[in-house]
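There is one chain below, alone, in structure tokens, taken in the form predicted on its own.
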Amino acid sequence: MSVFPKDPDWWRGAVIYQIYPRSFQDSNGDGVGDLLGIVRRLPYIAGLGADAIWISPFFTSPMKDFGYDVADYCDVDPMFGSLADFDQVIETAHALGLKVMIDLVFSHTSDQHAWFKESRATRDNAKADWYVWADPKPDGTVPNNWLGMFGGSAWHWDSRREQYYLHNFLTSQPDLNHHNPDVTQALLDTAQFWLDRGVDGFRLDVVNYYMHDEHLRDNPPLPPAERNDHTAPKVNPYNHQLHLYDKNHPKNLEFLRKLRTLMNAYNAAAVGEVGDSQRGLELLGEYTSGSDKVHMSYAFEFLSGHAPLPAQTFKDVFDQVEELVSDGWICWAFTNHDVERHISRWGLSPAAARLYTSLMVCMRGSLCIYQGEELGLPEAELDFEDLQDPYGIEFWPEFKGRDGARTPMVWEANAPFAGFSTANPWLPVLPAHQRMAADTSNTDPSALIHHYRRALAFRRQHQALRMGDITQVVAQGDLLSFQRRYGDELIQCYFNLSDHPVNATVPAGHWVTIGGELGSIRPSPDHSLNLGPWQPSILLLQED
């Protein structure tokens, strides 16, 4: 067994670096990233001031979904290395005072999985209730009215069977069957397998959707003004239904109790993915709530939206974290590798987007950072001959999928395909992201990741940052503000979210400003505040 942390609170208030693997660097030249080329780039992760790395699946996959569709949870696909690969990024990471964390698919596997070629093979074997199957109607048609997130029926016909079996995702992604024991043992048992192997955690993929409604009733209508494009875009049909049955069920909170018991003993930790657009603040209440289920989970309500979001709309979301998720804990981010990169969706400036990181690590909660954030790439823009996601190809032009968030890392400007390969990769290099290079970036005194790791030390440097609560919320037209408080540290936030100048005043009281490298400016002698655009004001309280 490994040398798990002491603090087993280490993932409160943390800074996550998430890898997409496939796309962070090639140390092959087969045009893919793997594992020994996250090797060589975790001291560039550890120079920016992140505390873990959570990387997306590596393990065995036919890759219809690049790794999300497993075929064996406990082996690393060729294309990415070998166990002993991944055992150096492990010894790698710690090395530098990285924790590493993996991506567990718990909710459905590859059509490939072993466990699914003896399941569908016939309806007695010992696996045949490991997938969740269901006879057609009397006239042949699917079970229900459930719809997958790829688009069209969740149910596929199987002739073996002569069932149809459940996939949310794609085709050939069949959902395990959590309501069998043997089911959920052989997933503890996966989890146990990385965590010996010396992982410090898990990012869980669709946590909420583990289990299904064992009646297989329908899914009621939504009606069109509750729709929105959190948890799937607003061409989906997907967004026509309340997912009342196929996802969110009650018991998948035992599963994640078994697990927690599971990761408590090698003081590990879990960030679950809630994809809910209608109770999702209320469901990763649920989810993170005591200590005995999740540890944190990340919030959707960043992850959309194409305009910079208002103060307005920080506080409604901060007030609602208040009130659902007041015993448990969020995990904040603004881009992912399933969304258009924010830097491009918001239509943020230069100035605008170090605003808005210095926000973030303000925030109460922990924060991922995703792959290529920190030197404010926008997002690619492909061309449909380009695309390798089965999302965009389904549902172009109108959603182009998540290519444009996955494109290689760019690491040297002047270097066939950024650094990133010595051959043609997987997905294209733009020219744009080209020049906006690692090593460019760190020689040009103006760029974005300057300002990343000056945020990320100030944020290390305030446990009332990491950890404290958040009271005294304001909007105000453009103006946000708020309290951060640990202990006897109280510090007082201000964002201009916007070009122009705006004013405020300073609480009465002894106040020192701090945050100076993140562009914080100090209040007047009579206690106004003078705020130009895109421009903090971050203040410490210090007794008389």
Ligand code: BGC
The other form holds:
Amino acid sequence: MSVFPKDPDWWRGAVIYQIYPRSFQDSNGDGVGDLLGIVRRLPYIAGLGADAIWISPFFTSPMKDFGYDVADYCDVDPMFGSLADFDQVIETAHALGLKVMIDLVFSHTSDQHAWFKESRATRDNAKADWYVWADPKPDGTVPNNWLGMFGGSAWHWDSRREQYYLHNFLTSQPDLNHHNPDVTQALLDTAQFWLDRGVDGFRLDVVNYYMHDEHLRDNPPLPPAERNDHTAPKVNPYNHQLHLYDKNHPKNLEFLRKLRTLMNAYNAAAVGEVGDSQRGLELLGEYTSGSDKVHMSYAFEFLSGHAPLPAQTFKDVFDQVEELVSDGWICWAFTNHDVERHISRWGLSPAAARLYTSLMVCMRGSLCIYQGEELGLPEAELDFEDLQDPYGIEFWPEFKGRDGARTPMVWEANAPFAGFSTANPWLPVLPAHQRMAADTSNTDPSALIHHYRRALAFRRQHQALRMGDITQVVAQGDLLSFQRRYGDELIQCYFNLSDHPVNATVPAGHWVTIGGELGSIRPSPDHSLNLGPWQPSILLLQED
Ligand code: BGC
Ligand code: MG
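I would like to compare: after the form predicted on its own, may I see the structure of the form predicted in complex with the ligand?
Whole complex next, starting from this chain.
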């Protein structure tokens, strides 16, 4: 345990490094990453300058959705190790100054969870109402038009109860009935179990999916012009509905208030994943406003897009955040285990990748970076035969699923399987990734990892970047500019989001150039700024 009392605001502006445990580091030669592998690599994460780690689920699971289908919330899957191994993760992380956030999947369980086994046994057992059960329509068809994210109806027939149960994801991920207070109490007990074990916070999986409409009303159709691919690929019919009734229930917030009360006693923090393609930012505001629900919401705004995101997109998002999330807090990510890695998705050159990283560390909010992002890994192109992800198998080839972002972390360029494992890994290590391994990156001064280290250190030095407000957001062609301010510290940022030069004029005042280590350039004495391709200028106001 740290000897320093925990700052209750530790999460604000923090940089959280996301670990996908199956693919981070194997320690026992079975081709699958595990908790002791994480322990071994924690110094690497601390050395990057992250404040915290978020570990994707490592709980007991049949792994149909690779751990997002939990069969026991309070134990570790043997594949990942044991509770004692988890204690080592906590202890080592804390000794290195890293906070530990774990991923609570409270919307659904696995169909192998004891709760579900009991619930499905009869219609009148003690847990009969712990999941969302409904009778068929008179013609035997599903109760309403709700769709599962991973394809098909959100309802699955159970021949024992002769009823349908709800699943927003796989059929093997039955949805918990959050309208039942016994369920919510059991989940709060789960959270307390991990808080007592020393975790510093939670990532709450699909936090806006917890509650459904009790009247099971149909979702209205969404006209094609209003659809987007922010939270589901274009080819997914899930995008054809306005999700009014299967998620985003206003009473979700009551559960979050209870969870917050519990967390406050531990100075723990939560980031809730709020996935909604239409009402995303509005919901982020609802979930994080005041100080009584989740601390921050994980946003999807920068997790889509198939070309370098233009300045105007950043401005639009930042403006909407100011309007809709005025007293809330967002956690941004460019990439994660669910989306195509942004280097490929946005088609970034090394110079562009550096610039977007510099921009990221100047953004208002907290940040998540995803394992391998710091190495500049592109999406792994896999063959259909290599696929593990049921989502990709369902929608192949128009959507190739999430395996391309989940291939093993590459540690050593010259070791078998890039030092991830001594055995054949569960997903292949591509030669193109192996060449970018952490060890070669570390010895190559031009590698992206050095830029990440510098960028994270730079953010740490400036309260205005971590905690400050954001004003004067301007998008002018390819130039994005804004100010960040905290107390007396005022920082003016310019980013050229293009591969050609752009010009700007710096406001009057005595500005000192900072961020030289990120390539930030100085304005001319006449206050004109000539930014080269993908170049930033970051300026600190000096009081005369
Ligand atoms: C997680 C996914 C998972 C889904 C269902 C998501 O948002 O990040 O990996 O498949 O929730 O639990
Ligand atoms: Mg292993």
